[in-house]
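Single chain ahead, written as structure tokens, the form predicted alone.
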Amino acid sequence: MTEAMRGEAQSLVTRANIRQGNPASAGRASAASEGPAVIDVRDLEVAYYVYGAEPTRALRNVSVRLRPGEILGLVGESGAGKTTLARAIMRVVPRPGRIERGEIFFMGTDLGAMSEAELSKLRGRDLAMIVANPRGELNPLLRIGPQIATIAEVHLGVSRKRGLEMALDMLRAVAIPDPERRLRAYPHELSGGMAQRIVIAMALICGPRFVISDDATSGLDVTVQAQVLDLLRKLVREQNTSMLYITRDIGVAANFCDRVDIIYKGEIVEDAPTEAFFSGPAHPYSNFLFAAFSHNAELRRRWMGSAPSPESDAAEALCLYADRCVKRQVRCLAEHPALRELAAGRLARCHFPVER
């Protein structure tokens, strides 16, 4: 990476921090707590079956591990497999999808060995998910208070009165203005930012050990997005909750996450601590993402140009990124790259990673 390219990468991080109202060095999440993994995904593969055609492999040999208090950013373009991974962890892959192989452990317990009744007790209590369309999660015919309270009643066994008290406490925790009034409001009376905060309150009311945010802030304007991200980080730290933060915005991941995983066509292609990743991404696709967000013409030209003509007669590239990669060589068309360690805590799936 040239000095100009390195400066552009640092500029990307700085712009993300400024956009969220923080100085470049502020708001960095602390390191995850030591201890056993909260979520441990091992060699997960998910395929979608279509009649009369080959199944579509949505996830390929994916392994993800999160410790208590850690925020992992999963970054990739639309269709890369981010939401499929979230649904697989929650064990709610929709048909015709199917988990082909792999294991998912929660606090050392194999979720694949649990019955649907046992999983239902975990979802909402210990495993929670925040989605990008909050209004789709809220019942338009019910007031906000009972909708939040019901989650506490079902999973924690509290009374309706205590559930409403907890709901009010959560509305205060997510910084809803005039929480007593909003407790009696209907979903249509809320702004988009308020609706998103309500969904966050619903997800966190039971104090879950693991939360998935599936592009939950993508539909908000940047000011509200910054407020919601700051709120999420604060609540995650206070509850020592682990979070998988799914996003298409690499700039948000720069400021919000402890660690970054880059996913492409269902494969994790790079895994690194946030600061190390943004100091110098190793996989060509990661550099492509940097270029897509960059205002540096040289950076965009270098990484978004056409791939060189193949030097092999191979019908299909065994590296899934070879058809777009400006660093492609013969080996990329003949041998699938493994996710290998480049340095302590840094992994990349590439035969010819970017050197510095």
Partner chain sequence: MAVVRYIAGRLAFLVPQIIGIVLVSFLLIKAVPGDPATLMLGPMATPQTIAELRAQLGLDKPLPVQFLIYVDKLAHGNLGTSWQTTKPVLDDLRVRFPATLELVTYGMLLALAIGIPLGVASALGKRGPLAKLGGFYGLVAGALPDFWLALILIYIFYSLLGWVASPIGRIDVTVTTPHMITGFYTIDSLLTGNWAAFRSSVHHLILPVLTLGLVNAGPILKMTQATMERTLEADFSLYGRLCGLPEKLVIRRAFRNALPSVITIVSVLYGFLIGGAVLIEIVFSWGGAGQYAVQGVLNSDFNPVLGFVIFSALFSLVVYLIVDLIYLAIDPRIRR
Given for the second form:
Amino acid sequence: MTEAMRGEAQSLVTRANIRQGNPASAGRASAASEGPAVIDVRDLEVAYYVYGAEPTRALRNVSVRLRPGEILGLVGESGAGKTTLARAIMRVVPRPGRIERGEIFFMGTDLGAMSEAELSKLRGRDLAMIVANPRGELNPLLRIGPQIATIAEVHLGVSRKRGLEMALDMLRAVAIPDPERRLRAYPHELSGGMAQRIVIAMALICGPRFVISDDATSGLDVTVQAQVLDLLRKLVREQNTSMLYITRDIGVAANFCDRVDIIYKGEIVEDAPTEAFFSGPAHPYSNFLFAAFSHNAELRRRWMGSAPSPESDAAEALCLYADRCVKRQVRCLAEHPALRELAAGRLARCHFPVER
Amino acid sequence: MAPVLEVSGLVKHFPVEGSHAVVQAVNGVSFTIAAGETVALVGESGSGKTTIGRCVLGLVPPTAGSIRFRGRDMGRRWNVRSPALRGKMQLVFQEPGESLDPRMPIGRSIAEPLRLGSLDRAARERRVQEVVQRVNLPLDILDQYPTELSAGQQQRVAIARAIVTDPELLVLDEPTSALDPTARAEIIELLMRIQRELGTAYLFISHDLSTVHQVSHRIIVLYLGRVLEEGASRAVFRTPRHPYSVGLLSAVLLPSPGLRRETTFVLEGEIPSPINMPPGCPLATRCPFRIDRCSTAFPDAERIGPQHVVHCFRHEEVAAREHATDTFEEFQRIAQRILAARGDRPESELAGIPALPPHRQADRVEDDTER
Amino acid sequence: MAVVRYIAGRLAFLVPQIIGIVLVSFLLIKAVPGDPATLMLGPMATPQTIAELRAQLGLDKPLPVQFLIYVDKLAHGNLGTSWQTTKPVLDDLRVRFPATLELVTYGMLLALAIGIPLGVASALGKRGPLAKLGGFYGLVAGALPDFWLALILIYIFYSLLGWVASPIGRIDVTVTTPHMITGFYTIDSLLTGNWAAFRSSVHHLILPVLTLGLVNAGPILKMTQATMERTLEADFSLYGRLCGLPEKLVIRRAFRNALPSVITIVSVLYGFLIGGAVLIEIVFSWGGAGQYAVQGVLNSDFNPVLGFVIFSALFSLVVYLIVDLIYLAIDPRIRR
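Would you generate the structure of this protein in the form predicted together with the partner chain, following the form predicted alone above?
Every component of the complex follows; first up is the chain already shown.
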């Protein structure tokens, strides 16, 4: 990816905001994320409306900020709201979901105030997404080259010829062997690792400022995953792109991300720099999750409360983790904890965080 | 004592439709499993581990080689469902939701393997209740349907169904890969407890090396349908001698920043296609230790420890370059240090911990290790 | 090259398929009670004359022999004669089969023109009024008997409004039929510059084509809608949107992925309608192949029935071959 292409890639909106700085969110900068935010999600609430039932709150009061070049790991189990957050940031919340409240700023611009047409100009150019199941993401009937090139054609207004040249450059950048031939390949002719690299190429061709990876490397074999992660980090660092890396695997988070957010039942329960988090998680749930990776039954039992309740949580006053928490106290049932700062850059949503 | 399972010279080739090519999924694999032992087949996709599992189960006929179960040749006529096996071999697959009939209540699903046996209805019901309790599920689950359960619970049901005939061998094909980390940990602990209590042998097929490290006594490292290295789990994890084993172990990302097996080389590229493979070592295309011989002959087994066997011409050089270190154990020590402290307040302050309101009390899943 | 070999292989397979179909139809027809000799000679015939005629027609021979005789004649392009029309079946079908084909082809084209846009539109606006219209249409089209709709249309557009030609035949009796080239009156009249015949045949086609189109648009609509909904929700469509591709492009790509299913239902309908349009043929006195075959069945006139079966089997097999070739062109996954 060349400098010139980056220039082509940058939208007017984006450029204007870089010049002005980011006054809208300047006052709210927490210690965890000084500096202008590329993505600033504030108090985001998303609910799913299923006919004949109480709406399910998929995201509660989620605030997430990413500085330029930062890789933030969003870690949680299935159903915690990881994908919903990714989709909400891209402004494509799957039906029957609805954004109830909150704002999402990209380079200081409120995405909620943009029209669908303006949004689709941003998507794929400034905001990109890499998804799991890479073979499903590719249109099975079209060759790889045109599929990648179309994105550059649509967003950067380049010709098909130039688009294919750029696609070829991208295939080289994501270390695909024999790139000229791969341009003419169909998706079914690629291995999973190869298809994942193609999707990365599609996401990065316009030189986005922000990339979301939704569980994108979990399906890959370990040696391939290691290669793809190295490649992703290199590309992201070169372009100073920010990245939200969604995963269930805290092993990947520990080795790939700058900062870690733990999400539980649609709430961010802990936010910490990677080193700090992995030298001792603060929230009891984070510890429980960490213990699941320890492969030590005794340690796990130390952090295991009872099973989660299957029903949705109407009682606002409770801590959402109270029913499973080994450190539960009276206050946890009476007062919903706020995400508060424990030390510089470390936040936890717990009345009684683990101190070490 | 004769091993529970004896696989020798197993070969499985699949024809490629519409051509004369064959997929060489398994190319001469031999191993044994003793009673109460866990042997793990590890390797990446395309390594042939799942095909081996299916051959052992008799679900696909081997192209060559033999599979002896409890001292008897399985031949080609038997499979895991044959009445002659009397349920002594059972299986658990990756996707619990798919292996359970969505229209069948859990109780009937679990009782299914018993239909081959001689138990009467009452005895069958007793047996089902027994295994349900053994896998720590509440009895009222028997009348529920698979979709009402979480993935972790579904996998417990699948395990209950597998052990209901009191098998001597369980073939576990990626039993935890589809689960969330916390559910995965529970299932692994459950499987280990069942083995302790019942002495069941496991053929554990997985690509998740952390899990394999925890559960298996011996491991077999596979690549393109060939055994590259096998040995006691501790030995292989601590002192891997095949370049591929080293590459595999050093690619694992453990939940501690920077904790990764140090190595002097990396494996480039991806696993090649298993169609019409050239002779020689299957890793030859990716291996930094490659010499001319590697592309003409597959190295014989070399015994380098009591149970430790490697197929590599240059394993001594690998040994000379690699440190003996088990990063998984190292991580466990780190985790122990971190998680030992819970930061609880003194006992006196905890007196007032309230019970949860009744509607929020979930069906408690008991801890598996305590039983 | 591979494609040519593929086609050659398929064509070679055609002959055994046809023989199999003929055998089954032959046995089925013989199983139907009814003796052509009795019917041909009428109620006054003596048993002796009937027996003579039976011998003459070869009906006294054992079934396998009868079948072999039929196949032998078939191999020489002889489909036998119809005792009703007293003409060779091949000559009859040469006129009648194109008549049906013309009707059905235009009907299918109309059905496509209605079904696909409505199907796509209702897949797009899942909850919108168009989707409701699509759903309603699918239901109505599925429930309406085609001959009943035909009668309603005749009543309105011919009897009440008088906008179209009388529902009898393919062309006005006063107009000379165009010289036969393809057997499609519309095409032949254009080719020969016979404008009166063109106008008249179009007028006669309007109502039956409208009926067939309206009724058969239902399944096409349903299939288009269901498949489009699936491909629009598919991961690649979602990912296209996430990459900021214009919605039009996303829809176009989704449609291309939906196309194979739509083509399948079209080919099935097309093959089916050759015989399935018989009620429409009867209502409009079309004189098509379906009508011809039904007359044959009712009067134990076997040769027209078998001839019809062979013609429509050939037609269906050719349609399926074309469909497979289209798949081959659309979907790279089945190419090898």
